[in-house]
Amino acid sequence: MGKGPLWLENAVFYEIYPQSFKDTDADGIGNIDGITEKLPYIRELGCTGLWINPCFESPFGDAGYDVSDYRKVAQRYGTNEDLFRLFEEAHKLGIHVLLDLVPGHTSWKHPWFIESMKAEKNEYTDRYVWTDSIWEEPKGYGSLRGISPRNGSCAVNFFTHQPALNYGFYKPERPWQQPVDAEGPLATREAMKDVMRFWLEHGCDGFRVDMAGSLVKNDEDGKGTIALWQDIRAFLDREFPDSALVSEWGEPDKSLQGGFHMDFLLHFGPSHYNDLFRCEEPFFKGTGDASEFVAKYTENYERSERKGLICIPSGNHDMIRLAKYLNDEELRLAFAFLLSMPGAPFLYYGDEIGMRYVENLTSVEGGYERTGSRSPMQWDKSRNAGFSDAPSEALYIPLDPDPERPTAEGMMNDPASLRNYVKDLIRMRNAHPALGNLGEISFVLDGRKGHPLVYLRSRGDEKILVVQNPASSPAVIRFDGTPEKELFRFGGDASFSEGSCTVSGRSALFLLLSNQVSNQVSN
């Protein structure tokens, strides 16, 4: 982790969707109050990070990744200094906050791009990435036209209502496409370093960063993203080295390398995540295939130089929640997985408690698909599952519907639920540094269909051997000596003998080793 904060090296992230989470003014969406309110919760899960979703002002076109101003709260979550007492209360449980910054890209009603669109040329003019010609488009990216007196295109980089910020072109081929160390990419480099210097210096902890692989263009190797991340690295090194960060990237090679302390798998490209949870045939339920993951995890970490800070979190307000693909056995094998890999864990909101993707609903503020993962936390069975007490038809999104959807509050109380398990997998993580996120990994048996995965995890003179087999049958694991002791053990049965182990199908194995094992496997 090189210069990396202490606290991030045991850190176990939340992830909040600050519209779903806890609504204290009964307006029917979540606010700042509400997350402070529910800090202890938070803490009692084991969790010592926070990742908050952008919660600044937006007119909500992408539920806040379209910022209209990056230094204010939007109104509707409170103000300031309602967050400023978050970071406050949150340090005083042990617990540090990132933010979400959005660095590629504005709301078209940013005062930015507002002033970038005038005729005249003005401090803004090279703040977005403009074409000379209303009749050239910006080749690759959807574009803006004709929507002021200014004679060009403007790149977006998701939605129409998102254009995209300039920080130059690695390449540049035409008389438009400014290099890096332009005046505009420059300006624009310094306006995101004051953005994060403000929130820093009233207590924020770091960021989480959007799509942060994708800031310069034209940009194959990610040469210039990296040069332009590590410039913003060194900024933070000298005034605020405790502070870190985290890409969405998912090149932990190359995010890395620029200066980043962790990197997201992400869901899509080529990652094979979701060949694990959310498939037609998820590992985690039997019938799938994890040896494609592996191979590529095991690329990535290699490439990174074997640092093992690869996040792979539960899921997050653009995935499909992980209830919809796996049962509770099932979910209880994948939290067994996540929460022994390296890389620091991220757990979304709801799911440790297997909350329900919400099917069929109308599209909020751009979620479309992704809406029915957003849904408002259940916190018991009172009005609106707790979440809030306005009138059910002005909640932010529908709740799930089903009256035996699962609460946080029955959790708690039952000392067998899904909640419970996940908590003393945290604290088992949090008791063995091979577990934690700075240990070793090394695969074993890599999940191929009908197999377990099998991986070893290591950290000084600590070895723990991981065994998964989610698959029906039972499998035969063999060592080079006898494992010292079974640390956690789900599902069925499992035999020892000298040099071997069965394990039962549908089940997760802890062993604490005092040999390292050998390869060998049959089922």
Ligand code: NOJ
Given for the second form:
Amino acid sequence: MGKGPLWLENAVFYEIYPQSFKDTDADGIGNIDGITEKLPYIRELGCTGLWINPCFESPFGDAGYDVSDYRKVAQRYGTNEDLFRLFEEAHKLGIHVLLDLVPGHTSWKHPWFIESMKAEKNEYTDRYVWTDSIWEEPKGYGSLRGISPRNGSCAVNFFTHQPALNYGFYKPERPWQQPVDAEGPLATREAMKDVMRFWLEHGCDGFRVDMAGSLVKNDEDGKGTIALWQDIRAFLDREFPDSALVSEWGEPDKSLQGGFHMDFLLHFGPSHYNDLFRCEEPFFKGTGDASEFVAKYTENYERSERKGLICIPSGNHDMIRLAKYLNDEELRLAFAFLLSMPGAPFLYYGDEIGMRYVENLTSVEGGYERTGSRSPMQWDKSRNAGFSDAPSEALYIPLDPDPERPTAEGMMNDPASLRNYVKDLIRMRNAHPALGNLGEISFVLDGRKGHPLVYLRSRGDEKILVVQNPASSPAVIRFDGTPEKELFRFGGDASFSEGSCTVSGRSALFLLLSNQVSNQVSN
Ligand code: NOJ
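Condition change, the form predicted on its own to the form predicted together with this ligand:
Then the entire complex follows, led off by the chain already shown.
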């Protein structure tokens, strides 16, 4: 992993959407103190890292991904002091905290943008990507136009209320496209370093970086953006060498070069991630095909020099919840995969209890279909599922209305629950370096339709064969040697003989292999 912080090598993350985790002041929306209160729950599950979605001042047109003050916790979540205290309490429990850095754009209400819309030149004139005439749009980016005395159109990065910050153009083609080393782009970069410095000085451990690959424009092969992140990483190595960076980029060969420690596997684009979980015939339903996922994963793995630092999340605030597609048994098969892959696992709050996707909700704060995956955490059977003491009509997003909705408390009290199963898997991962974030992987069977997905994880002398057979029929896996020990099994029986094992349909199996075994596996 290079010079990454040691804690990251074994971290298992828990993602928190702060609006919906725990409300301690009865206003219907989660807050920082609520997260602090629930840290022991997260630690008990086995997680040692947190990713908190943006919790800064914002008009909340995109749930906080439209920041209007990078250095101030939004009032509705509490104060900066509350967040500093969260860092402290998390550290006492051995939990490290990543904040969500949104460097690609701000809200259109950000004071930088308001200044930048003025006709008179000022410090912020070049902070955003502007054309030099209202009649010219920044090709390929979408734009904000006709809203400012300034004569120009401003590029946007996502929604139209999210103007793109200016880090320059790798290959400037128009007079208004500034090179990456022009004064304006360099000032933007320094401003973002200041934001990072501010939170790191106060105890934050690093950042999940939103749309990390989007910063430099006209940068098809990412060279400009990689160089920019290398410069930021050099600053971090000087001032905060233990700080971690995880990117939303989806191209680990680029992001890792840029100095990120790990990169997310994205649910959009070419990853085939959703072939496994969220499509008509997901692999973990037993009817689908994992082979295109495996091919793409392997390509990325090879291109990033087999570093394997590709984080595969259980879900996130942008995806439909896993439980919409998979039943309890299938969720368990999926978790056996998610918690035995390289790169730090990320559990989306509530996925560990099988929280459902809430259908037919009106969009809240730019959530659209994502809103149903952002409903309040279900803690127990008390009012509002223990999320908040506010009247239920005042909740930020309505709860899952199902009276049988799962709760954390119910699951903690049931030894056979999904949550305890997830906890066991995390424990297993932590006990075996081969299964961990830095263990190597080689695929031996690629999960073609009707066939198992089999991979070998290894680190040092330890080798673990993982067999995922979600299909309904049993499978015979042949390998060279004798397994030393069955480490974990879910689903039906498995039987072994010299050189082969037979696994039941709808099962997962982890086998510790003896050292001498070669990687000859087939079915
Ligand atoms: C990715 C974030 O995960 C998503 O929630 C947000 O809407 C966009 N980036 C824009 O910041």
